[in-house]
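The chain below stands alone and is given in structure tokens; this is the form predicted on its own.
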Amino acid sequence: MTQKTRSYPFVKWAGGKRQLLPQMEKYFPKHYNRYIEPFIGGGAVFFHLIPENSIISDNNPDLINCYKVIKDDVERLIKSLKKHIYEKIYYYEIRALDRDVKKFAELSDIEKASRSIYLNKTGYNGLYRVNSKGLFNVPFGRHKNPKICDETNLRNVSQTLKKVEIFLGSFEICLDFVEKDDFIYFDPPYFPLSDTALFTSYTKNSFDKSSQLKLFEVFMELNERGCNLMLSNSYSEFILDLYKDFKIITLKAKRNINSNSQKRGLINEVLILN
């Protein structure tokens, strides 16, 4: 990309990055090769540095869909998402196309991305969430008025997206491309702080404590093979002793995703260096 196109997240993703970027700026690396990340989300990080080289990924089949299908088709996509309304029957008639699997499958990948995103902007609280079966299951949301389609960021996604590859599959893959010098961001389903804290699920397949200890032996691996690493997680005893010979930065972070409003607020979350 010869200029950068300014764009920011089309989805609405729980612990998204965009209000902690003015205390991670400083924190990125000022010169790497590639940027690599393997949980995307929302990409707050990603459509911050809109790196000249990326390679970005996820586990989540919805959401790698939303991300390709903006790359190679917005303008059919925009004409789909302006046909949704924001009604409260009509947003689980589109919810429940994921319980007729046969039906589900005869989607375009247009259809599918168009319903995510509807989904994302009119559901309570802008969740991505689903349950054990993979059918989502977030209620509908109550917005004033929720912009279905914003048609110029979609537009400027899809051109930030142009030389970007995208690939779905867990954080394990890096290691297939990943080289010296490249910049890795991690940003995984956070270690809960209590054993009802844990937020399921962004995939019918949870990230448990050993999918924890499994990113920590990638991230060592990447860490021996000279890579920029920078990762982001809860500030809770697990983690702070598993990335203890690493350097550790805590930052304060607004979250709203507790169903007790009295413990909403700041919290200490953990960004951590190699």
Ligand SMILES: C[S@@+](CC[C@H](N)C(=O)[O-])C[C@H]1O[C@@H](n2cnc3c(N)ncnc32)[C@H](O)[C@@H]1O
Second form
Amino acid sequence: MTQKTRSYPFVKWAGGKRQLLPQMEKYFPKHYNRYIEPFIGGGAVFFHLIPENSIISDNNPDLINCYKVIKDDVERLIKSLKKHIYEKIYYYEIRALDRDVKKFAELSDIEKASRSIYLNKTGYNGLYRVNSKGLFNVPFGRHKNPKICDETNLRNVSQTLKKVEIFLGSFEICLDFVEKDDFIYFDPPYFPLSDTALFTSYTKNSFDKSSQLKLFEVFMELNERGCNLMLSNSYSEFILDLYKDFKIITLKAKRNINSNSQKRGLINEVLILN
Ligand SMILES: C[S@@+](CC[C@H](N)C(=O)[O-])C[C@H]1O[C@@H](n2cnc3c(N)ncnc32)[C@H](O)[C@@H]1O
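Moving on from the form predicted on its own, please list the structure of the form predicted in complex with the named molecule.
Full assembly next; the chain just shown is listed first.
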């Protein structure tokens, strides 16, 4: 067996699954063909499993660009990241680069990835949020000496990604290539518990009820194909009812990113298995 390179998520991501891994561990299948994760985000589960043969995707173009640049051009990315400084005025200058569409389009993929990672490391709570025009609008964050460029981890991530296929696109694209015995982990934006309780605007198009229903159809189709399926979502009546014919496990999660800090605490989430 080849030696696996240990690597870790290179961004902090809303809904990241790191804290839930100990509770999820016993539900990961022991044997499967390929690993597929269509809502990769920060990739906590992917980096935990480091599967030999995998396909990852997300519909966030800035995020997918980072994965591709780390895979193909990590040394130039590291060089670019080293130029950034943790300073408020500088942060807002870098954030404002997407306000000039023409200039932004002229940036190289490396410069764009460098900007995205810098904003993630120094912005408020590692949040990714864009307004209705698609402009990044997270305020400057208070951090103690943030590690903007973690060279060792970036190189290890690059190594991990060498054999991984990376796609930009909505989750339905997995129907085009998923086969029997593949293991698919779905971690979509959660169905909200109330209008304000959960954060779902990772990108311009929020993930609404019809997206949850579409995802359920994909889940059913892949179940028919004989895949190993795992899906995370909120502990809500809608989700419990939708997936009632599957195995539903309740996990306890500490919510980290929430605009209402009074509501931080342990909440139930579901893990659905076929
Ligand atoms: C809950 S997060 C995933 C978190 C990830 N598991 C982690 O550990 O960091 C949900 C992800 O779904 C992505 N997303 C939202 N709508 C999508 C869609 N229609 N298709 C694919 N990805 C989507 C978001 O960009 C976000 O990265």
